[in-house]
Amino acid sequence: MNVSTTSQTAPALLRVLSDGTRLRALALLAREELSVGELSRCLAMTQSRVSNHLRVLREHDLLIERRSGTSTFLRAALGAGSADSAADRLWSAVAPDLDAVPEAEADRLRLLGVLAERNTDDASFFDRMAGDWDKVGALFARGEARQRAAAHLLPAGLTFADLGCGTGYVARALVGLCSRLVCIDRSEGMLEEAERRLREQGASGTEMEFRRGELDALPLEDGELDGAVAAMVLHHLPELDPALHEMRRALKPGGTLSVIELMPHREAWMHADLGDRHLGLDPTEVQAAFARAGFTDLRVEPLDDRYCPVPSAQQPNTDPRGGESVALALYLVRGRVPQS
């Protein structure tokens, strides 16, 4: 039923649109036709509270209703009316700014979830959702599910090592991908912290060992490892060759070594703050050291990531930017031990 035209006067409409919840509801209903229950879920509110706001919007002819069985579906009666419509003129002025409302993004994501449930049998729906699906279909608390799925693609019984493990930030990604994980570092303090963090994370079927040792004298048997990672450690070494020969010795025939390193840079404060011996390493030099150590199937690739250290406040005169973080380029070098 239509009410008098006074309900469409500018003062009356301004009072209606001054409420944030009603604006959020109209923004959703301008995108999609929704039932009252679906709208409540999108707004993360009780249905009774949403119904009170819908009553106000109905009184001002701002909704179009459609019944389907026992359900009532709603959509906004805005944006397609006459140029003489006060409601359409006000909506045209307000709508472009609604994406800036703090709750707008959460409302939209909940809307995508509601529509996904409604359209699970509709392949065209997923075509439309492709651009936003990572925001809805890939929201996991820890990411452990996909890591466990990847782990089951690998052969059972593998032994990996994190060489120069530090506090275990790389080792955390290896837990669950192998049967045994050996963490090695020259610092007892680093090893203790790595063990504490990894034990708290949980083993996920991986037996973990923590060994103190140098990269050029690894506490590993010949051919003990199926694979190893050395992340951000080579630039701490005086020479590359002794460490890479040791890593090759500890790997089985066919075993793989992956190294993550910094591209050459000019952040001299990292000598004092982070103990870096070299300001990054040229990837061609690292690749050549791999070859000299006897690795084959060499591969060098840039990484879509950055290392972002922050200068220490204890070294105030070493950083010209006054303590701001930097973003340093990374690359990966991979090599395999020959099968024969």
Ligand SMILES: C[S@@+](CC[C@H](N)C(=O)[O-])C[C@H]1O[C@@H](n2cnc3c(N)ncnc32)[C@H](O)[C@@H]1O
Contents of the next structure:
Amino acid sequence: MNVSTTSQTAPALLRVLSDGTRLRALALLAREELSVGELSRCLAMTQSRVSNHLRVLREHDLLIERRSGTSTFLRAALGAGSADSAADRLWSAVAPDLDAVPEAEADRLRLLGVLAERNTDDASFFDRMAGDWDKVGALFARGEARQRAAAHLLPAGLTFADLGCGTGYVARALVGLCSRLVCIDRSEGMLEEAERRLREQGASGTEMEFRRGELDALPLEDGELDGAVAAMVLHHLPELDPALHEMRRALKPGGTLSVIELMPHREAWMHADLGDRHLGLDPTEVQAAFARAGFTDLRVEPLDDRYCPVPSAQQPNTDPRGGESVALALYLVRGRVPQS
Ligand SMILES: C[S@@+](CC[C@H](N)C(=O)[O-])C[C@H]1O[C@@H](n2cnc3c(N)ncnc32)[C@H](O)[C@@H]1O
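Here we have the form predicted alone; I need the corresponding form predicted in complex with the named molecule.
Complete assembly follows, chain above in first position.
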């Protein structure tokens, strides 16, 4: 809008915009074209009260009106891309903060209701709301129950395990996907930390157990598991075969094992800094150990993420690049216990 009348001088406009109701009305009308009745419902005010404010906005050329049959629709004559009028300059300074006005969320929620009533039989309503839907929709339902409900697509009664769980980084992604999750680690300290973090996640429908044990003597019954993951732990073991045989024993027929490992690397400081026995593992070695343990349907896949540890500058065995992180490649090996 380029017109600059006396009613649109900065002091006159500041007086208009100093009123909270007029700001809320302009925020709604900048978003949607509305009838006076619809605007009143969005503001939760009587039409006569809203009409008084609209009169002031009209006097200052801040509204565009369109007649359709017996109704008049209004929209804000603001923020149409030009910033060369006092009104547009003021509006571009004020508009970004309007979401923080206490009534703004409620106004937008009521706006949703008004628009939904007007137009629910095609996609245009949701097309218009798509950018704001997550924010406004958060008012309808709090928490993540709807997202967790997607896990109900999985068969009921599954038991998964995170083997060498550490602080439960991978286990966190399994919560909600199974009925029972068993976290196993040789370190009591790691298990305690995993338990604290996983319980903090709150109700999930997954019963959690934390068991101390070794990968080559797993504290699990034969065939107790439907699936297991062992992430970043095989490179700590002196031998792969005893652990892979144990994992197969603990899985049901048809159960799946996923191993996540580091590709072989040359970061020798990781022996001392991170307690790693091997500098990564060759995927073909891991795949061969799966096969020797009797797993079938073997797959090896690279993972997109990088593992980025940082050599500590304090360690005597430190790398000369102490403090600078390295980016190491990860891969996944998957296999299944045969049905019979
Ligand atoms: C590098 S952390 C990985 C933790 C977690 N899986 C992750 O991806 O973030 C290795 C974990 O394996 C555990 N661990 C190492 N050797 C083990 C063994 N033989 N049996 C059970 N846990 C072991 C360690 O205590 C440690 O918590």
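Residue numbers count along the first chain shown, from 1. Since this is a predicted model, take the numbers as computed values, not measurements. C-alpha atoms forming the largest set that superposes within 1.5 Å between two forms make up the rigid core.
Quiz item: Once the two forms are fit on the core, has Ala217 moved its CA by at least 2 Å between these two forms?
Solution: No; Ala217 is a residue whose C-alpha shifts by less than 2 Å between these two forms when the cores are overlaid.
Quiz item: Quick one: core overlaid, is Thr72 moving 2 Å or more at the Cα between these two forms?
Solution: Yes; Thr72 is a residue whose C-alpha shifts (by 2 Å or more) between these two forms when the cores are overlaid.
Quiz item: Just checking, between these two forms and with the core aligned, does Thr46 shift 2 Å or more at the CA?
Solution: Result for Thr46: yes, a 2 Å-plus shift.
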